[in-house]
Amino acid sequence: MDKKLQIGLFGFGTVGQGIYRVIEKAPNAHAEIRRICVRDITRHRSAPARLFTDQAADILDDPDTDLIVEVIDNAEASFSIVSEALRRGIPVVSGNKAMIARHLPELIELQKLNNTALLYDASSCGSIPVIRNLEEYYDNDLLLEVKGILNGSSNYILSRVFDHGESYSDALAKAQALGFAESDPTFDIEGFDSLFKLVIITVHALGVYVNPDQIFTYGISTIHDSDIRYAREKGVKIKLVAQVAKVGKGKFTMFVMPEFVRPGKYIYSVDDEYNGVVIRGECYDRQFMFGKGAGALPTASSILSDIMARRHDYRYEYKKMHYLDRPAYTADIDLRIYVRYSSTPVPDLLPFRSIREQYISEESCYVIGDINLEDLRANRDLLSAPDVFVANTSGFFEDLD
């Protein structure tokens, strides 16, 4: 392809501006931004005014548009744009993990029906090429587990708490000031960002799509000084961890929750806004990928990689989704968890299989016990109480990790 790739860009927030800057710095991409669609064209922006439009049709109807790059923050609007582009046979690069995780089966079908491609490496782990590695290098039955820190915002907050002695509220405020966390940080600190990334990763790791609503997800918003003190006394750090793992013949499980991580584990030293992903397999043990998972330029660099891949007609083949013996998702496993509480009578309300340790004081109490993952999911409302915090102790996966 001799002519420059003509890109229609949807969204010009932090990531959109990063893409504009990165493409200008990458002459070998041989690409240029043809039009940019935004909600408000009256705002002053760091790009020529002639590029901007508030009409999606100005990009979608343009016969010279070679590629759509979509980085808006509204999942519903994102799906509308991406699905329409695919129906028209226009390839798309997207970074919207919520939209992709909710609609991936439909998006895969649209790619097939219209002989076009959707690439989304930027949707998972920023600058780390997790998806393409899972798709191309780990395209066999040997892969056993993918586990890691998938959200840079929550990891930055926890790093400030454990490595710099800051309070949770101060660390959150600093993350917001630096642009690592939004003014409403719910998406990051409640684990949803990690959840959506995990759903996408699982499709490429094991060839199975699991609806996000079926997966136990728990964040760090209720972490308390007593939890931090407990972790320090035990010589561990608390990290928000997402993982998918085979757990027996023909079965796998997946969840997102805080975890007590011991020194010596790969993700123990993944700090600040960085992400870290451990891939474990039967014959190659563990392999570790590390990189920035938050910020405009790391995400834009991943978008650029997908743009370059499209110049060579690259597309995901979803090979594992065509395997005959794909594993089935299960939540019927036991985890050993730590639950801190004060007024909520957790030991009486949660159906623990066994209790290993219990501590009671006027300030706060905790219990460590074995419980079925499905029971955790069924009691999600109880665990959402402001005086409750849950963390995985890694008991179930100790032999695996």
Given for the second form:
Protein chains: 2
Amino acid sequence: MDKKLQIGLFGFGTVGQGIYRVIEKAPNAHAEIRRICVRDITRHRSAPARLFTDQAADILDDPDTDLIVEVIDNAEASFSIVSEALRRGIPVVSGNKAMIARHLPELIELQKLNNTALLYDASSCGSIPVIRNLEEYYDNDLLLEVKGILNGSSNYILSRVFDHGESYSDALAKAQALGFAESDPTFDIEGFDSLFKLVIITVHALGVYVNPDQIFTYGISTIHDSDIRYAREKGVKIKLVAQVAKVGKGKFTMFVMPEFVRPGKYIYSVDDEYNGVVIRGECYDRQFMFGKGAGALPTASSILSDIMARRHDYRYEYKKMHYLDRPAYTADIDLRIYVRYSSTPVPDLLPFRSIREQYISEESCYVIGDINLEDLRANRDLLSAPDVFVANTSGFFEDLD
Amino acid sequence: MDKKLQIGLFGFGTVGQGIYRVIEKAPNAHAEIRRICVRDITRHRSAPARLFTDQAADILDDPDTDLIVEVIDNAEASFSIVSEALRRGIPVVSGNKAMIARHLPELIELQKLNNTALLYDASSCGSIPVIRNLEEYYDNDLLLEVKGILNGSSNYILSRVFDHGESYSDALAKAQALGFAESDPTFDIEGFDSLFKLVIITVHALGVYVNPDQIFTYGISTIHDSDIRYAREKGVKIKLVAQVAKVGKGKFTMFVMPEFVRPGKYIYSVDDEYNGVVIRGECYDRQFMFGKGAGALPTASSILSDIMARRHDYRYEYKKMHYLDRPAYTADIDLRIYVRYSSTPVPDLLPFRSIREQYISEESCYVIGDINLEDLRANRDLLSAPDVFVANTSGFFEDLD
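Please supply the corresponding structure for the form predicted together with a further copy of the same chain (the preceding block corresponds to the form predicted alone).
Below: every chain and molecule of the assembly, starting with the one above.
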């Protein structure tokens, strides 16, 4: 058997430590952590001290480094390490969705120019192999929609609130204590984590990169007891859902938004820190993939799969980016949304095409109406008011889960 | 763009016709059906007459054939075509699980000798990419168990019986009318279809081939109203389940058997013609994949994925077959089973280690007890009596779905 794959690891937080443990458990991966680069070399670590360095060059300049695994928390630092490694022709496995979602076009170019590979299945949906399957298995021509719960932390919080009657702040604190929520929780609860994953998924689903700034993203931080009560009365759950869907000929749309989800839909039963993705297409109808989307070991096991893939020189071919007739991104579609508000006069400010229901009380009001996604984007700031909460009540495909 | 992939198609039944339609819907597959070999060339077909031939040589001898897709119903004929194609170095995509499960060691050898590829993701679980994911994504070291509902027809029948109160024979007739059940329904309802898929899955899950004849297989044909009543009283459903699981150090077991499935388990909610597979491992815990497991178009879409993979020269590497410390197959494990009987004196004949419950009445009796799987295999004939029905009541992992 050939020599062990020599890995230079950047980052030794929960995921980094998970990778160290998982590689120990997987002798057939035939891989070895050669060096670990961390910011603070003086801290006590759960791995031999001789492995640690605070100099990136100790890994990048080492001719015996076969592969770099990058799981640091900072997107800027991550990009500078990953791009430098690719420039030197060193293949990289990364779990940094923010960095990848922001820089994917350059990263694809760097891979091509330097004939090397960047794998990042762990960046989307933890242990669920959604990127690899979209890249290799689900053809663009048949694919209609990818929709799911992509963020484990916010889903954990919503589960605690919905199924266990906890308060939002208690649930958030619990998620952080369990290590599900990132150090900056807004990343999870404002929908950015889901957004970045959705951007990456869309590249592999439809072959099109859309800048995250162009995509309507709304989280769960302003959710209120009255929203939960309303959802309960209607027999639905509120889930933070990311979706990309073909809409009409040659077009697709995408957004991240809380949604009222009916029982019987696949994602309805995705609870706690789990992620679930529905892939819908012509011919195969719906496929559902479900698994742990947060936590050190699930993410580390996904990184291990990417490491193993490198033993066989696997790389994403980004085939769909070269397809004829790739669909174009549009936000010119109508959605039926629920908006709860109190002091902000939402029905006067938001350009609804039509209003279906309106409820007014001293305590809290809501309106359900049809609105164009472009108009929703244009009024994004208004919707950030602390007394406002928005949820999607429409599916493009009513029978879709 | 390079020239279209020229496909020689063997078989034009429901799946063959599905493939023809799916390829038309997928221009980016850049593939074309060049010739179709059928038994009876005089029948009217839903494709241009010039495509059809009844001579295999018209495809095999054609130097422009890039790929053979084989979806004929007969395992013997299938093997002779597929092995001949591989011998000539022509890559093949096949959906014939019986043929593959029986001949896999030879087929692997033929691929190696002739430096060509045989892909068969469609052979297991229709549209769910279980083979590809086990081969590429789920490392043997971490993998603990693969368990699921692998046969859409028997699951459809059980759903009709369980959730809609239909009789077994009505449900079977309906499954056949819908084209879910094969021409010979015993293949589905006696568990052989699940068995063959399980054998293939095990090669890609654990790197070990086990001859189907060695594996305990029990179907649903002798299920009876009293079994359904019993399951309903206990609040469980009866599902036909195939599983392969590591048991103890360096060992694994596998079998196909009806099982009492509790609500809350993932496979409990896999109804109708759907398939669902739970992949359980260290670190990632449980992954659940769910999708259509029967029907022409879901199977055809899976074949399309294999065809697309050949555009990029994909082949299974059978990596896990070369691993150190591959686990060994054993049937020396204890199961807790339910056996219903009337005239056959089951408790006297079956060597239970211990009996947990026994119910005797004039109409129908049952016993629940612990038995070794070896003893169950040794008494397989006894269990075929029309008054006997067996179901598994134990999981290896009680918390496992």
